[in-house]
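Next comes just one chain, in structure tokens: the form predicted alone.
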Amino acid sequence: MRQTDHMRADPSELLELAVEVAQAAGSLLLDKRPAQLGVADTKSSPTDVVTEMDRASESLITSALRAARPDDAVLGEEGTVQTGRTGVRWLVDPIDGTVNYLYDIPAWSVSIAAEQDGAVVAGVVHVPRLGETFTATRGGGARRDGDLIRVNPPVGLEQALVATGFGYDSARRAGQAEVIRGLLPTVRDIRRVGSCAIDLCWVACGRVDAYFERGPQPWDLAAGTLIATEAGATVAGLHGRPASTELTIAAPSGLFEQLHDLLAAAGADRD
């Protein structure tokens, strides 16, 4: 039966097809990344193989979530955007840290999140190279590969490691090189894993403490800023904002408001 305006999706099921999904895409991306992807000549080729494997993964994950629900809105990070009457939306990034999978790192993603009436209730970050698959479903918690994750208990920002990751633009990117000289004395250390996505998945399994970035959109943002939130992560912005692309800040309770308070005395949702 074709889904209507009428009838609200149950999380559950939305999980259960952006897993199916998510780990389709992931597998595309494995099977079909060119052997000898060299990077100069990728940079330099007419045709951008990294830009191809972009859109190959989202034209996967588009045509499979349209045809198993054909009124959903959709919003890729290459281009697409669909309306639907459902009430749902699914937000697609299909490779978070394509300059990693250029590289040939390990730490890239897919990630997928459904949205019921404008709020995220499911999101799946799937991790190919790594084997591990992060999901959450508004109200039922955090898992990876199906084990509960929480966010490691609040520390200092002494002891704190905080992931967090850099703009393409030359100006914002001094900008933000202020805000880690500012910040590199005050934590334990930081880390720059290169997707959004897993840095935000990270904070949930308690691999880092907290993570803050400006620049990330909403297909980076929606799958991971669930899994934290349900692994016990504060995601926000600053000054009781929303996470968005001005500045996203998660960790737990505690140590959040400590690095909060730096970030916005250093001006880091600013250029």
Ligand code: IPD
The other form holds:
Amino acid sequence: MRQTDHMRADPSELLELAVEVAQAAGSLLLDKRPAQLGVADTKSSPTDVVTEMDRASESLITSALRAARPDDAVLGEEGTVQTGRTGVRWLVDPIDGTVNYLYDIPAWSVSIAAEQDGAVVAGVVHVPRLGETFTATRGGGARRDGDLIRVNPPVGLEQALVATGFGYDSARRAGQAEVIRGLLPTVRDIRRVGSCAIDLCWVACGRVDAYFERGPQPWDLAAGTLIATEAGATVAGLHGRPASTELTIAAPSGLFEQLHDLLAAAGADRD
Ligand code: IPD
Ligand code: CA
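May I ask for the structure of the form predicted together with ligand IPD now, the form predicted alone having been displayed?
Let us now look at the entire complex, which starts with that chain.
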């Protein structure tokens, strides 16, 4: 059988599994967080931390996905790379917002997306400390706890509440500071929530008007991008490029173009 001859999975069934697994990971992260949680390791820089709970969450998620669908591929932030033969690949962020989790700030999430033949078709962002679960299937709309959500109507940039985030690398942050220097005087305000997946869901439900960031990886972006898109946001990079690690912008059409042009002029896709 050729690689593309497999049966396509039902996105609703993939989502049901993703929600069940994300909520189980959320319970683990709430119930088993040690009072004195320490840093287990660092990754790209000394501030890019991993806790024992990131690893425990990824282990729970990948074991549960493997038990339910043993032939799927899995890519996880903390190192899981499993190949598959069904055309389905899971993108797993076991804690998005690890620094918030470390400091016990409630804005952290579990993000799980399912790709079918390279396109994200289902995604969940579960926010345990806020008791909220954001979901979407491609073409099926975006929901919070089962209720459909929509982006805000577009506003002018000067009225926009814009979420963003910063990388862990100090040189990249210097460039990001320059972008913020140009943006901050022109918008209502900015928010640095600390979880890219939550930022995208907050665009989706109208808690912020827009989001942009350079640096997030596929496991940070996948589920939230589908949720924001299904809620009516345009989610893309600069000059028609797809949203990616290079730059992701999410906003309703009308606001997207204004933010896009400002970020393009500022070189927000470069370090
Ligand atoms: C980070 C968060 C943060 C974003 C960083 C990400 P992590 O993910 O999403 O909001 O600004 O770019 O790396 O490290 O907490 O999983
Ligand atoms: Ca992450």
